[in-house]
Each structure stands twice: as C-alpha cells, then as structure tokens.
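Just one chain is shown here, as structure tokens, and it is the form predicted on its own.
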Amino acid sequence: MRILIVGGGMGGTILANNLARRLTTELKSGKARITMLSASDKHMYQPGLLYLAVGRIAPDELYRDQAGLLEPGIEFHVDPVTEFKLDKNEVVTQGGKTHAYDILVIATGSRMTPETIPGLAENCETFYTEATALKMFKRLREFEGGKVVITVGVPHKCPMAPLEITFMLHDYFKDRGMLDKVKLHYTYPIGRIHSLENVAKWATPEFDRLGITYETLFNMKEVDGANKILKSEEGTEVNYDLLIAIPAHKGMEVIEKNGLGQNGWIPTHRHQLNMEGRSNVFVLGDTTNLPISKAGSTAHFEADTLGENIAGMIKMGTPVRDYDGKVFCFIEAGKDRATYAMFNYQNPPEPKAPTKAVHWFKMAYNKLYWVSARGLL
C-alpha cells in the first residue's frame, strides 16, 4: 500500500509520523510504504511569525530540518508536486518524477493574497511570511506615533491572529512608552469584531477597556497609499499612518492550476476528510474547504483522525472514526496574558478571561510544537 503525502507542514508531518508508528510491521514487511513530497527541506513554526513581527523571537527560532522531524522509514523528498493525475493515481513533481500511489493525502497549505486588493500589498505591513514579519518589525521600530489601522480580510489563516496582533501591538507600544502617541483602530468584514460570536463577545469589552476603536462591516476595497486612506466596499474610508493587514488567503496555486478546488480549497468530506468524489484521496489542514478555522490545531486533530483511519483501512479494510471538527486555539491578549477557544462542529467556543497562566502555557507550547509535529503530543 503506497501512501503519498504531499506537503510537509503541520498536518502532513503529524500524519506521516502517526502512520509510521501505526504501520511499523507493514513498513518492515514491505506491505506499506510512506512517501512525503515537500517544497522545502525546512519546517517552519508558523505561529511564531506573530512574535517575530513584534521582535519577541529571532527568525532562526522558527525552523527545524524537516527530515529530522520524521520517523525512520518515511521516504522524504524535497520536490514539490506540479501536477495531480488523480484518475491515474499519480502525481508529477517539479523535478519531472512521477510518483504512483494507492492513498494520496494533500496537505499543501495556504497563502496570503494581498494583491487582490488594489494598493494593499504595496502599502501594508503583515506577518504571514518571515520576510514580511521582519519588515513589519523594522517598520514598528521606526514608527514614531499616529493612527495604526489593523484591517482584516477573509478567509485567513489562524482565526485569532487579528485579535492577537491588535493586543500585542497595544502592549508593544505601551512597553516603548509611546501608547499616548498611538491610536489603534481595527476593521472587520462582518457585523462584529470576530467571525465566532462568543469570541467577539469576549474581545469587544477588551477592546473598549484598552481604548481600541473598531469598525465592523468593513470589507477592504482599495488602499490609496499616496494619501494613506483605506477604502471599503461599503463606501467608508479610514485614514492611517501605519496599516497592518491580515490579507485574505487562498489555497496554494498548484491546487488552483490543477482544478482541484475553487480558490485552492479542495471540497472535503467533513467527517471522513476524503476529497469529495475520491475514496483514496484525503485532504488536511488549510487545503480543505471545511467551514472551520485554518489553524495548526485543526491540521493536528485532522491528522490524528486520518492516521487512525488510513491504518484501519490497511489493517482492517475500513476507517474507524469520524473527525468532529475539533479546533483548539490560544488567544494572546497582550504580552503576558492569554486565553483560549476550543470548539467543534457542534459546540461553539466560550473564551474565559485571559490569565498569565494560560500565556505561559502558550509559551511552553511554542517549545513543545516540535514534539507535537513528531506526533508525540
């Protein structure tokens, strides 16, 4: 049984390791084979970009060698897929190689697309890549005061990121002794400050307490960089001195180019995680079109389910359980307080008051991430 995993992020890595441990006997006997194809030999801890953007970690703390995170017996190649031939059970890579499979798992992730809003890419700061996070931190260091606008597009990676960066900016300027020179203003596309109602109910009084103003029903239309004006589809305008953006995201271009899903999101069964219409093709993490958060914990819980199910298919001929939509997200509420949101398809989140204890638990998890990627946590 040839298992091919395309993508070396959180979901793909946990799944590969999970399967390698579940299928030890089958791997040794040659009954099963696990191959991973990735675009990079490095694995990035993506939540760390938020801390890089405010100068709280260094870039090299974000990375580990991908091969070193994988269990023995997993074949690993840095050779990204360029073509999916699903009817032939094959993929073709950038290097020109063809890999056949019996089971395919697509975990290619997502990308920000600020270029879809005229003027946004040229005039905003953001933190979804190492380069843009570093650029944002340097800009913050140079900033001497004025109106900072945090604007949000949807869908986007990490559901709590807009709130977290807003709280973290408040504490960043407070620590620099310049909070009296800064006005934080937040915009969100729907009629509350977060898509999850209970999260919005928790965050709104927090914003009010800190003096952070906000405008809802604000969908970005364009940015007038010369005059430093952000315009909305609803016809309103916001002036800024510094523009921080959480741009809308799409799935990876290879998914779009191969026609596997609109905007790079692959239609995915909400419980079994197979690509709709394909019984031997599964989808993990950001790549799915599921109506749940695009977050590392989502990929983690999906990978746990899929590991059990693929092993069950090989050992017993059938999957063994359903994915229930489980997500767990920490929410940084500044530099030393945090809360969390835990939810699934049936139960909405209910964030509690932020505490220092949860913040330190989050900081500990930043270190434990690498254990988690090994599938040991």
Given for the second form:
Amino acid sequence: MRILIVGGGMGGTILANNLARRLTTELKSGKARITMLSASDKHMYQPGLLYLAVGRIAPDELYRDQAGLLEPGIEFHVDPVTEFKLDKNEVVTQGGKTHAYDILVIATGSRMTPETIPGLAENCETFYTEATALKMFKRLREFEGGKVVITVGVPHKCPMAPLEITFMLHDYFKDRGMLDKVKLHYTYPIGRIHSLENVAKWATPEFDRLGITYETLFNMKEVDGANKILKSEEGTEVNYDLLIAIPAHKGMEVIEKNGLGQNGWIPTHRHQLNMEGRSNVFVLGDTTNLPISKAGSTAHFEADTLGENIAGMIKMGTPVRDYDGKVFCFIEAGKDRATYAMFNYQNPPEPKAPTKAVHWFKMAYNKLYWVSARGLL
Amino acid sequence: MAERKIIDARGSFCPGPLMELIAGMKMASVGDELEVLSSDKGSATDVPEWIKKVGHELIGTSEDNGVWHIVVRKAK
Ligand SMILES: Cc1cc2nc3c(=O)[nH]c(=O)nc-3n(C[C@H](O)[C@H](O)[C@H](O)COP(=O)(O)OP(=O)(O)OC[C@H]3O[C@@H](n4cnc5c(N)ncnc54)[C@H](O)[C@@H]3O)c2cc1C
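For the form predicted together with its partner chain instead of the form predicted on its own, what are the coordinates?
Whole complex next, starting from this chain.
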C-alpha cells in the first residue's frame, strides 16, 4: 500500500507520524510505504507569526527542519507537486518525477490573497507570512499615533487572529505609553465582532471596556491609499492612519490549476475526509472546503481521524471512525490573558473569562507544538 | 449560464453560514443563485440582513427538519 502525502505542514506532518507509528510492522515488512512531498525543507509554526508582528519572538523561533520532525521510515522529498493525475493515481513534481500511489492525501494549506482587493496589498500591514509580520512590527515601532484600523477578509485562516491581534495591539501601545495617541477601530464581515456567537458575546464588552470601536457587516471592497480610506462592499468608508489587514485566503494555485477545487478549496466529505467522488484521495487542513475553521487544531484532529482510518483500511479493510468537526482554538485576550473555544459540528463553544493560566498554557503550547507535530501529543 | 450552487453550512459554528455565503459569493458570477443550508436559525435573519445591506437579492427562505434553506442571487 503506497500512501502519498502532499504537503508537510501541520496536517501532513501529524498524519505521516501518526501513520508511521500505527504501521510500524507494515512499514518494516514493505506492506506499506509512506512518502511525503513538500514545498519546503522547513516547517513553520504559523501561529508564532502573531507574536512576531508585535516583537515578542524572533523569526528563527518559528522554524524547525522538516526532515527532523518525521518518524524514521517516512520517505521525504522537497519537490512540490505540479500535476495531480487522479485518474491514473499519480502526481508529477516540479523536479519532473512521477509518484504513483494507492492512497493520496492532500494537505497543501492556504495563502492570503491581498491582491484580490484593489489597493490593499500596497497600503496595508499584515502578519500572515514571515516577511509581512516583520514589516508590520517595524512599522509599529515607527508609528507615532493615529487611527489604527484592523480589517478582516473572508475566508481567512485562524479565526481568532482578528480579535487576538486587536487585543495584542491594544496592549502593545499601552506598554509603550501611547494609548492616548492611538485609536483602535475594528471591522468584521458579519453582524457581530466574531463568527462564534459566544466569543462575540465575550469580546464585545471587552472592546467597549478598552475603548476599541467597531463596524460590523463590513466587507473590504477597495483601499484608496492616497486618501487613506478603506471602502466596503456595503457602501461605507473608514479613514485610517495605519491599516492592518487579515486578507481573504485561497488554497494553493496548484489545486485550482488542476481542477481539484475552485479557489483551491477541495470538495471534501465532512466525516470521512475523502475528496468528493474519490475513494482513495483524502484532504486535510486548510485546503478542504468544509465549513469549519481553517486552523492548525482542525488539521490536527482531522489527521488523528484519518490516521486511524487509513491504518484501519490497511489492517482491517475498513475505516474506523468519523471526523466530528472538532476544533480547539486558544484566544489571546491581550499580552498576558487568554481563553479558548472548543466546538464541533454539533456543539457550539462556551468560552470562559480569560485568565493568565490559559495564556501561559498557550505560551507553553507554542513550544509543545513540536512534540505535537511529531504525533506525540 | 446561471447556476445554483449549494453551500452546505450545516453544523458550521465558525466561520458560520453567513461567512460561508460571503466566501461563496466571491466565487460566483453575477446572476448565479446560491442556496445556503444552515442548522442555525439565526441564519434566517442574519443572511437576509446582509443580502439587503450589500445589495444582492433574496429569493426565499424555508425550513425543513431543522435545516434552513436560504436562496439568494448575486446581483453585482
Ligand atoms: C498568523 C497565524 C496565526 C495562526 N494561529 C493559529 C492558532 O493560534 N491556532 C491554530 O490552530 N491555528 C492557527 N493558525 C492556522 C494554522 O497555522 C493553519 O490552519 C495550519 O497550518 C493548516 O495546516 P495545513 O496542514 O492545512 O497547511 P500548512 O500547515 O500551511 O502546510 C501546507 C504545506 O503544504 C506544502 N505545499 C504547498 N504547496 C505544495 C505543493 N504544490 N506540493 C507539495 N507541498 C506543498 C507547504 O510547503 C506546507 O508544508 C494560524 C495561522 C497564521 C498564519
């Protein structure tokens, strides 16, 4: 059984290690083989970008060597896939190699696309890549005061990032003694300040208490950089001195180019995680079209389910369980307090008041992630 | 030609049915119909509210066994 995993980020790595452990005997006997193809020899802990943007960690702390995170027995190549030939059970790579598979798993992630809103890329700061997070932090250091607008596109990865960056900016300016010179204003696409109703219920009075203003039902349309105005699809406008954007995302270009899914989102079965219409192709993490958060925890819980199911298929000829839509997200409520939200397809979250203990747990998890990626947590 | 696209947002607490629709609108062409399936009764009010504000067209809302079907047309 040849298992081919395309993508060496959160979902792909956790799945590969999970499977390598479950299939030790089969890997040794040659009955199973696990190959991973990725676009980088480095693995980035993307949630760390939030802290890089406010100068709380350095860029090198975000990375580990991908090969070092993988269990022995997993064959790893840095050679991105350019062509998916699903009818032939093959992929072709940038290096010109063809890899045949019995089971294919696609976990190529997602990327921000600020260029889809006229004027946005040139006029905003953001933090969804190492380069932009570093640029944002340098801009924050130079900022002398004015109106800071945090604006949010749809869809985006990490649903908590808009609130977290707002609370963290508040505390960043507070620590620099600048709060009297800064006005924080937040815009959000739907009619409350967060998609999760209970999170919005908790965050709205926090915003009010901290003097953070907000406009809801606001979807970015264009940015007039010369006059520093952000315009919405709904016909409203907001002035800014500093524009911080969480831009809308797409899946990777290779997905759309190969006709696997519009905008790079692959139609995926919500419980079995197979690509719709394909029984030997599975999809993990951000690149699914599932109506759940594009978050590392989603990729992690999906990988746990898929690991058990693929092992079950090899050992018993059948998958063993359904993915239940589980997501767990920490929510930083400033520089030293945090809460969390856990939910699935059936049960909404019930976030508690933020505490220092949850913040320190998140800080510990930022390190523990490397254990989690190895499939040990 | 105009198509009707189904957006199955049942069980979606985050991003939720309205966010799924906003994302779906970006992938649709003017004139296309989109049908959102939602298990949250709040969608029956918050989807029409956004559709009206942004200037798309609400075709209809119905409920069947705890699932709301909200059909809209992309107008611009
Ligand atoms: C600022 C920020 C903060 C975040 N905070 C949190 C948080 O607090 N909690 C949380 O749960 N999540 C958070 N996330 C989201 C989380 O990082 C992603 O949801 C998660 O990484 C998705 O995992 P994935 O496996 O789908 O994709 P990724 O981890 O992005 O991995 C994609 C992989 O695919 C590879 N690849 C790309 N193209 C190809 C190709 N053509 N061929 C082969 N390989 C390819 C890439 O090299 C990469 O290894 C945050 C993200 C950001 C940016």
